[in-house]
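Single chain ahead, written as structure tokens, the form predicted alone.
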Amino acid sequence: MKRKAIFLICFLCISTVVKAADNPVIKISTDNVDLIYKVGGNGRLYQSYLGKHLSHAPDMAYLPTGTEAYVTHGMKDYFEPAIHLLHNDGNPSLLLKYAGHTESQVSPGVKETVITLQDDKYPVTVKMYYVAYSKENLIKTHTEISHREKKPVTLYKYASSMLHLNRERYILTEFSGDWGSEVRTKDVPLEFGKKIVDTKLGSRANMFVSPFFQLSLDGAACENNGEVIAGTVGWTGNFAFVFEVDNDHGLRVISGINPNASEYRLKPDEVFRTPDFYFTYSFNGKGQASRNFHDWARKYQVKDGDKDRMTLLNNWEATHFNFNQEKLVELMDDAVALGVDMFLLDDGWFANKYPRSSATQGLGDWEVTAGKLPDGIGFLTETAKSKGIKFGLWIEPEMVSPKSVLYQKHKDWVIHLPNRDEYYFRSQMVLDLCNPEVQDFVFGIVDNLMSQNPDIAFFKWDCNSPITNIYSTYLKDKQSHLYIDYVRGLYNVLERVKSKYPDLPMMLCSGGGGRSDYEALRYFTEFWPSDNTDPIERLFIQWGYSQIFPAKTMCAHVTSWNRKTSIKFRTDVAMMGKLGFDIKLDDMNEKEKQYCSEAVKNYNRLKPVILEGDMYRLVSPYGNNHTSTMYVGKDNSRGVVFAFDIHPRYAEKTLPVRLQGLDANKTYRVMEINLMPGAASSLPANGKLFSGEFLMTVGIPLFTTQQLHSRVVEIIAAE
């Protein structure tokens, strides 16, 4: 009897193991978050759970099966699919079953899980990739689609990610706008039906809407409270986010390339890799979600994310197209006087048959304009070096002016309809990066400049036009591949640049914020958030981008926009990002010039806090007459607070601002810095010592009732 009991127990244990192996539970985890998949009795993969980390393994058995992980077109599901394809025989269905999964440790704190799904009737495989960053609580995911049918299959939809949620309420925060009014935030409750956030512009894809979102669960999340998922897609082209609430109030979030006008004929054994989708899940509001992204980006994603950034002086506002060699040398002296690291020469330095004297001609003809710069770029780099600064250069290599030698010689290199009148955006058109010859040409622009002028220390890479006249001579009968192959061609070029010039920093510019994604930032150290440098508008723009991107990626320049604001106000705003100047020093008096040079010194001293520290958005500019943002060093020993009075009301009552991120048990000295020469601080707390607990619980008065007033306050731990 005893032997029979032992045998029965062993048999049951073996049966349980076999069942677990046949229907595994796949757990993708960070320190705080679990994404759990289960294999159903029908062999299909289901998302069982997404939420706070579950510590007790036996509880997994009680989780519901959930919703199919990567919903296919043509089967039982009634709502938006993640994938839709057409087989050789005209059958549009796909039924994916679990075929296995692997787990591997990429590095300490980084784990990759790959789940393989296969159709049970056709030789089609979908692999779902997940990389979990434990400490940063961020998950990166993409899919790979392949097949072994005899002829190409047609892909109509091909999501990078499909997430399922089942909560009482959903509030979407989207970031939309236009040139000069980028990333304006708007909260939209999601009810039954679909909400689509997408773009169809091609090259300057993000002109109207940014490729990221926040999703608050069970009510509106704020900076420090509430559950929120923040997500973004790494694709420098057309993207789409689909948010669909079904009849049971379940929400699916589908992210990836916009499939509009982009059917893709996938050849046998070719692998279609979707872009990466990145998301973080915060249980402590939007601020924590942002800090998760910032930490991850600096450590794992952004080019030179762990390195310094250069301050600069740009010539654009001082000269526009009207400059010569002598004028540029004078401006270099201004850069030296400011104490910045680099002088940046903007648009207008190239082309001879059609000199770049305006925005209407010359793009594509990348030889130096002899009339403006008789001694070439080399003279400028040598002059900059002799003055102890570096030299950077503006280029727009993906574009062409119809009035150019390049256009006349190689119209077949231009995206255009052969039988239609051409439509121009900003008097230019887009080169066809689907074509390998064009990729060679665009790479050659950078390569030739660097080969001839190896002391060029920086490129500002612009992209001002969406794709218009949408037709590729190179693609012939595969026109629906254009939007995808263009971006792939761009990445081929950027990969070659990065490979040959690995230490070359570049700014990602696109008529303002027309490009801002994490795949591009693998090749660029920073991006240009907006052509609008009015400091009041920049408070809103930088607030919006900071939801996803760290300060060191956001270029912020002091310019002459909005002269109603002081040079101090404008500089204080710009110091919250990667500081630069684009202004005529001749327009300033001596006190203003002295202030700017002192501000550069302060910025250089505070770089480890602003560019590497934790950011806390203390008071939003939305719905307030004031705004404040704080940065705290990783060791909690130093912080810096930026406070702005925009348009306070007469006799308005201002309240203390409670700081964040400090050590409650440390003592800190509060010091106002960035004062105009000769000015004394009016900050009541200036020079005084406070505990971190007091500063975070009671706070200090930072705001005033003065119009367009700013303060920069340094918080230093006492020895």
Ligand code: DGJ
Given for the second form:
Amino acid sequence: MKRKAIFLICFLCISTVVKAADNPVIKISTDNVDLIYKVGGNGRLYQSYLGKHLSHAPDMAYLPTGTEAYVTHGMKDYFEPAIHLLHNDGNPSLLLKYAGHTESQVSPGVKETVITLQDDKYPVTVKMYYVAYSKENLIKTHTEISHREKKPVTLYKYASSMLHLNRERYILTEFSGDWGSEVRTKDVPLEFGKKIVDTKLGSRANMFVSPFFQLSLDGAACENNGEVIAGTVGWTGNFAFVFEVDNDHGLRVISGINPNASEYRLKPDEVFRTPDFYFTYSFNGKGQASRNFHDWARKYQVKDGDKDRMTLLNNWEATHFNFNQEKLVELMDDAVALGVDMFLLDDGWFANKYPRSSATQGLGDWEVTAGKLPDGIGFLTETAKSKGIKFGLWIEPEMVSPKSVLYQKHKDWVIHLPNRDEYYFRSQMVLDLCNPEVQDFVFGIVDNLMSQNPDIAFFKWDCNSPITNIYSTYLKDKQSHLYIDYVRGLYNVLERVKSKYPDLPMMLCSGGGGRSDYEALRYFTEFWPSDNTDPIERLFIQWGYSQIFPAKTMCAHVTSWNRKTSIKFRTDVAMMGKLGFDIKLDDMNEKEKQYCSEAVKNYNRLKPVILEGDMYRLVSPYGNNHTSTMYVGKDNSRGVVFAFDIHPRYAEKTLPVRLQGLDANKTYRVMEINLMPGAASSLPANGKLFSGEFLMTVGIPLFTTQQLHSRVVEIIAAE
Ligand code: DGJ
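Moving from the form predicted alone, what structure would you give for the form predicted together with the ligand?
The complete assembly is shown below, putting the previous chain first.
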């Protein structure tokens, strides 16, 4: 109530100020960054400035008017517009004028600004929303488009955000790849013309390219130096970033839903809300930009961002579809021996007419396979409980196998082209979440499982197919709404799950890193970055995702991929994220088992550092034979450094690694942990005391010339 009253007072004050001012200047500020808009003499809104915080109010007058903030199609601009729509009378142009703005303090350190733009010839309104997070130096923005014409208008383009930059050089870092090789980082200089980073996968954003970027200004930013903007869009479907350098070497960055094949007929008074675009601006390199995102995500965005995460044992890599009740109970015993919190049962537990014994059938028929698990899920949750661990379950509720009862009964619920042969991705198809009946069915899968088995403590929600055979029976003549309405339908379902089961943690999975975006993460506590769990590849993959996502959200499992690497190496890599195991303990010898359970204990002790602390990427795996990443607790009293020798050369000279994030004036003891039972540390600094200054300025030798060698080193402030 109180907050609402303050908001109203704020709102009224600002509206009055705005009316009084001729050419308002609108400042959207965080502690270090300003985004400044000015209203021109023609009544239109211009982005005047984006950069380091400016603290002297009189200086604002000297800023140039700038570039039109939200460029419209059909007027005097020859480059990519932010919005393009068609009016009832066939006129395709839009001219937006400033109509007012409001500012409100949402909570301490969080301020919202809403700027309203209107066309003076047509009743079309665009509202631009900005939420500025002061301490995290992050801005969240979206637009709302509405109109009061007699009939629907057609939206062809509808950006969430348009940013303008005016610098000497622009270097884009993109994160592209494929299944199993996600987020490979590449720097691309931007010259005249357009560079588009987008996807058309429908049910997910990522697989070929992640929905985030870094943009270095003037020169390529490093970890600790350089100006860089990092941005990402919260949309679990087709997204697009357009980077266009114009004739004047100005750069516009347009972010939002990919408008490809997605014209939207907007009814009068309907509000088209674009997804959120989030960006941070760092003047100290990419490391700071990542830490800004991590802090913000844990505090404001990710489901249960401030809560603990469970370690687990998953059966997928250990058994694939080949398991029965007895085998699962044995694996639960493995989970207990490892000391993890939960056993997670993966794919293969459901369907009877077409039992899910392979990836070719059964999706959609969500009843337990009686022959395989005669005592049902209830027996498994009970058994887990009796062993003192939690039980989690895999589902893929948006999908259907052509060999399933659901498909036979409800073909109208399946996205498919009525008059063509079907084609499949992983032998399956996508259910039509545009249809509210299908939304009910998908929600019902979780709801039924939870009602029948209230002890299910976790879901792994998978999504292994992009939208194929693109046609919705439900949408009839509005087929171009499919991509948008599918994602909105998914959010409706997830919202229902979240409000009925607010304390249920869920992993977002999609045959790898297909679904890693911050809107989905409002409903999920963590995501599966890649099916590729080869620890060497994971060093690169985790490096890539860590640019935007905190360790707490990134599931990292110890598996049998790449047996050339030791169990220690694999576990040390997985400890840099949210630790899990996906392996049979039979595959390990006694020492390895003992090592793993000690590592779980260390991990539990270090969770406040790894999951809640600040991450510093010390040595990149790109272009090096070694890599190192470190985490420091928020009070600087404890850190943990992970160092890996990948493929060092013969007689290679290794340099000391300079640590970061410590208190220069504190004394720290350096202790190697995660040693194999009986092994002594060969780390020269082991057990010694150093000042934070020394550790950060001179550094300590961490790397060796051994192939596939790893070290975990704890840094503990001396009392
Ligand atoms: C793809 C996931 O990424 C795997 O972890 C596993 O859950 C399989 N799907 C199961 O089909």
